[in-house]
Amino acid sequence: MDIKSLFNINPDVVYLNHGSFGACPKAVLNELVRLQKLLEWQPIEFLASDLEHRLAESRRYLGNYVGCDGDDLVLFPNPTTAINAVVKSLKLSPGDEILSTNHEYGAMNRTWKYFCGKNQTKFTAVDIPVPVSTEEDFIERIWSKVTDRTKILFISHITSQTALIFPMKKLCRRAKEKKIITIIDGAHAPGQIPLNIMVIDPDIYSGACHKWMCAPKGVSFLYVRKQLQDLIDPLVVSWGWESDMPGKSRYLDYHQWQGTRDMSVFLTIPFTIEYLKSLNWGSLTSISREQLLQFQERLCSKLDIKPMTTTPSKWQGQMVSFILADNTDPEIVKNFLFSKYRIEVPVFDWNGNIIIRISMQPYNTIEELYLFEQALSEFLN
């Protein structure tokens, strides 16, 4: 099967950068469309009578997904704009901490400074240096870091650009123990790992279906624990503040409607999820998987360049990141690979290092990640 047929991806281009926007099969956004058809045709009908069904129904087929109660999550159109809601809903003392990394996302670095400045609470960025190697070692310098004043731990599942995933299960587990409230940046992990947050047990997670899910543009989601749920205040005020018809929870009030949107794209979760099953997506992304770390390997005896951990196999997924020995320019690293070989990854200065990122989906070939090597071979030298 010629899996990126059943794309839109150009197929001129390598496309090797999945874990920015993700990429949305034809058929999802043929669903998308049907749905949309549906809101045009009798508006009414379906924003004031179907849409609370319909999203209940979407709600419960993510949940199962993601391994929690649907009623439990909230659709938001990004993790950022769920994680914002979160955080101006905290109440912080002056002094309070937040713990967090040196590998978080950047819009979200500036969403906790911008609230750390209105608050005059501290935000703890605790360096993880790479190549990462056990577990415990992480866990101990985040540890280490942690004070009478911490009161929320704030850290990625899978990091944007260095692409490690971070062992969520453990720091949930301890932060508990000193109850602290942990809050997860999880956009990279559903679709791309196994997700089961009741197993993970955090207080907050968010998490994107737009990425590795392979959901339309614009699909996220909000899961907060049930015990802390009407602490999280409405990022927009609307109908669900003092509902005149309360639904099951204030927790679904308050963010499910937020004034008129179209909706249709968060009703593609059902679809989305089942077309993936059809195409036995979960063993088509293990291959995947395991394509790119042995081309890891490859590639790092052979060029000039550092993998970010020494164990992939406990630490990567369908995407990794690499740190090139050649301080040059990201930008012209990045043209150098499109302009000549039309080869579309991320390069970025991270902390001072050159970082290129590799994502791989089943839409992508062996070829591709060798034509990849090629080029970058070729720049080095």
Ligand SMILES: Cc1ncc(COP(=O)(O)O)c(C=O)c1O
Given for the second form:
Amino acid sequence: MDIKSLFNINPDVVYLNHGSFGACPKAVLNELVRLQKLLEWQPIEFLASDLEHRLAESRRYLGNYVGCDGDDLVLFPNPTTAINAVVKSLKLSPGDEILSTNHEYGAMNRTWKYFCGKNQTKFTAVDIPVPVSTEEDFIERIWSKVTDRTKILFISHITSQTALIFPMKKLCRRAKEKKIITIIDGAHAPGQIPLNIMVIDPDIYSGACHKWMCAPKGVSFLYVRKQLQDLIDPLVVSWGWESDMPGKSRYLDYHQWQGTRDMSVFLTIPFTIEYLKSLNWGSLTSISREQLLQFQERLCSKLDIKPMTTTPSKWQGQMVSFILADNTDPEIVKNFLFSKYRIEVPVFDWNGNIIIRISMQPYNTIEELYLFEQALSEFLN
Ligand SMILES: Cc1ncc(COP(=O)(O)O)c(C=O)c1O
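In place of the form predicted alone, output the structure of the form predicted in complex with the named molecule.
Zooming out: every chain and molecule, the one shown earlier first.
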């Protein structure tokens, strides 16, 4: 099957950058348009009567997919918004600390900087050197920086620039023992790795469906443990605050309705999950990951680049990043690959390292990886 033809991606582009904004199958986009037309056909029925049930069904589907109760999920347009809702609700005292790593996403770092500036709290980014070593080393590095003032642990489940899967379960357990609130930025996790939020057991988790689950842009979620749900203020105050008709959950009342907007996109979740299942997507992505990890080994043996880990099967999924030589200009690499080979990949500066990241989805082929190898080799030589 020609998987790429199921997507709208320009066939003339070697799109090795699923990680940035995902890609949505044509069938899922058609479902979105069907729902939007339904909304426009009878807006009152759709928005005032049916929407709540439809959203509940979407949350139920998503809950089954990510391993939690659907009523502990609120749908948000993106993780940035979801995490902002959490951060802006936190009541910390001056001098309290947020512990994190030096692999976090720039928009989230800014969110914390904004919060810390207003509240005189401290954000500590623990250095996790690459190549990463063992899970124990990772946990100990973080744990060695915990103090009596540490109130929040904020960590990416899969990091953006370094594309590493960070082990979360033991860390969450340890944090719980010390009453530190765990907030996991899982933007890249749903659809890329098997995700079971209940098994990881964080306090708060946000994930994007528009990346590796291939939902249309604007579908993401916030999970909050039941006992903490009342701590989260609405980012946008609307009818659900001091509601005249409270529903069964204040959490849902506060966050779900944020004024009139097109929520059809949230309703594509059941279709998206069923559609991927019908394509046997889970098996296809396992093959893609295997191909990518083998390719990485080959590439690192041939070119002067450094991998992020020497044990890829533990730390990597369908995205891998490499460090190029220090004096490379990211824009020049990116432009070379695109202008000469039509290869779309992100190249960035991460803490002084120049990094190139490739994503592999079932719509990508081994031939595309080999073309990338040829192009990068030409550039480096
Ligand atoms: C680790 C991580 N967190 C958060 C985000 C934010 O996602 P969004 O822009 O959809 O809010 C991203 C986006 O790539 C990310 O990689």
